[in-house]
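Next up is one chain by itself, shown in structure tokens, the form predicted alone.
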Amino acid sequence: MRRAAEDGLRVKAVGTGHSFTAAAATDGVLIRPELLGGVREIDRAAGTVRVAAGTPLHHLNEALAAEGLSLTNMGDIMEQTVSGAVSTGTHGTGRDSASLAAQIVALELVLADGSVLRCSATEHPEVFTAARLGLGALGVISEVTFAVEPSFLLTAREEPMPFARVTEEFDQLVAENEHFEFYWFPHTEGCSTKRNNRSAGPARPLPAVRGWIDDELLSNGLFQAVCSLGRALPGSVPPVAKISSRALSARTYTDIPYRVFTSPRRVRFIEMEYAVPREAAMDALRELKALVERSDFRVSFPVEVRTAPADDIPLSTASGRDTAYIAVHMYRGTPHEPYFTAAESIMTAHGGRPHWGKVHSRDAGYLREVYPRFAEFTALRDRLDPHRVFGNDYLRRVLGE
């Protein structure tokens, strides 16, 4: 940081690449964090665990398993850094616990002159408050303190479910279970429901067998087909979408959080999510899925639907409302900006707030009127970084200049 500052060079840091946006791209320096990697300190009376920035989510987790600890939370990918999956605003599914961001307890932050500044709760908590979730706007993260937990049992009920069904249903789907989660299959009545709670156990995990045909021949190997299919043949994904979900079968098993939340994803594809409140998600479906069948768009991607709680973050998808986040995609190479342009639409009439690491068309101007607390982000910003030395493309067109 110092030598950039020195020779007037702009500074970002990356993580794994997952994000969709250019949110770590710069003319500058880029600070890769591959050596900047691994736990530092588990802390079991204070509940905490601190690790360095760099650390894959997949080596967190694998970590504090090995010491009995669990993160309470988590999205359904690990490949990001920690300090990526943070400060793009990654996210799972919850009533009650909610994003990454939210369970960090204390922050490092490299600085726009290079000096190093610790923050938490009570020691620069105006900082700390922002930098959760921070875009990479108000330095480099150099460390992450989380809350963790002992580590419990989750006990995973899969099973298909009428999409009418799921949406008159979804406000008491939500509050009976700890995590819930849908997809929807465009072009069909059918959804894949996951609910996951708290278990005495014991442990059962997926057979070995069965884990690899569900997750690894179907769910990657097979779908990767079908996309591929509908890629060439853009007509034949309705019928294929039709049969797939009636094909969906349920299935139960109980295992440590990180095996729960988590599942590969090896097809690859483009997404754009939003996090509308909560009360406005099952319209907003509808109208997405009137949408589709009004329509010559051919989506092959399910359409995924998740929760979490209002939290204190200022720029958290989340921030002060509860909120449902409806993520859409298209497969890779298939022609996405019709579809992603008209759902766009949609989720903005609903006062939708962009996910910061994936494809969205919004500005500053839209995103003040949706952040309550985008002032007090930006002032903090103007102090910490008043040359903008973090600042980007991306950042300007979010931020503004």
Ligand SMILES: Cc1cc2nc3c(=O)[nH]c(=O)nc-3n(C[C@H](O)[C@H](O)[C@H](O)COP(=O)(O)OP(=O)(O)OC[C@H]3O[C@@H](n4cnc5c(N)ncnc54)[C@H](O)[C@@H]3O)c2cc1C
Second form
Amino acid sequence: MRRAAEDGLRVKAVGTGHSFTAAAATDGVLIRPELLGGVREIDRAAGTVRVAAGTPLHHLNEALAAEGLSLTNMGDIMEQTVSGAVSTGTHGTGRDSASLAAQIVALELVLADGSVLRCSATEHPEVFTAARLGLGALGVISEVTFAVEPSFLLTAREEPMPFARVTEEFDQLVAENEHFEFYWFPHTEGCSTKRNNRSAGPARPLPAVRGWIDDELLSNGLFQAVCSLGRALPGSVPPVAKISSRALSARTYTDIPYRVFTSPRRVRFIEMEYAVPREAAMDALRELKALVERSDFRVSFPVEVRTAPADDIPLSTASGRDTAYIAVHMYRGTPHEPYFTAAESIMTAHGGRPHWGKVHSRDAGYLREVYPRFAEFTALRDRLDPHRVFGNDYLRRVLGE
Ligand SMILES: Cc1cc2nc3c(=O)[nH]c(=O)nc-3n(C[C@H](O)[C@H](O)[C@H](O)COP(=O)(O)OP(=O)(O)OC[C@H]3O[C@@H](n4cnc5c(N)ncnc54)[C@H](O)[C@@H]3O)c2cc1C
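Could the form predicted together with the ligand be given as well, to go with the form predicted alone?
Below, the chain from earlier opens the complete complex, with every other chain and molecule after it.
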């Protein structure tokens, strides 16, 4: 950092590059994460783990599981680095438990002048509050301390359900389950729901063969073939979607958290995700469905709906409000702009906040309006990085000069 500053170069740290935005792009020095990995300390009494910033989440999950510990909640893959994941607000679904950034209890940052700053609720709390989800704009994270808990078992219940029922019963489904999410299959009335709740056991993981058939053969292999067909012959998308949605089946399994929360995603896609106030979510989703029905969009990827409780992080998509996430996806190589643009106008009409790491077209003018604590973040940025050593085009768009 010091040498880059002396040479007048800008600096960006990158994770695994799983963001769909150019959040980590730079024309200056790129700090890669590979040599900054590993669990540094587990403090059982405090219920914390200190981990180097470049550690991939799968490594952290496995290391914690080996010690009988776990994060409380997480997203649906675990390829990302801990620092990249928290920096854009990576989240799963939860009634009471929030994003990965909300599970941080301390951070170590290298600032623009090369100095090292440790922050937590008691050390530099004003930096800690914001830097948990900092978009790489405040400093290079070198270490993250997460709260962890003794490992537990989750029972997952996956079940097809009609769109009308899920949307009508959404509030109840969220209230009754620790982690509720669902996928709606465009061009159909079908949804696939997933409820994860803590269980006393015993563990009943998916049998290896069933897991392979469901996750690799159907969710990845067959889905890949269906998406490729849809890209070559867009007219095939609606009829194939109808057949596939009828083939959905229920399954129940019980396993340690990361094996329930995450699954392999091998079919490449582009994604946009908006966080809307929870109470507006089902209206927004119905509008999205009506949009797909009256348009000539051919959408082979499901729309994913998740939730998070309000948190206290200035730039968190769930900052200060109970939230539901609506994510639209398109198979890679398929034109996504018309669909995403139309979906985005529905989400922004509901005061939606875009996921910082996924495709969107918003700028600082809009974001300032939907984040009540936006100015708190930019004031901190002005103090910690007045010369914009960590600046790039993406930050200029979303945070301003
Ligand atoms: C298949 C797939 C599934 C996904 N699933 C989910 C999901 O379930 N939930 C969800 O919310 N998101 C999800 N995402 C989005 C993904 O979690 C985020 O985009 C995440 O930021 C990617 O982490 P990364 O390590 O690849 O970081 P990168 O994309 O490389 O970087 C992200 C940001 O973090 C900054 N950064 C990285 N390291 C540091 C550091 N050491 N210090 C400071 N800043 C740093 C970068 O500069 C950049 O601004 C998914 C993405 C894909 C491709």
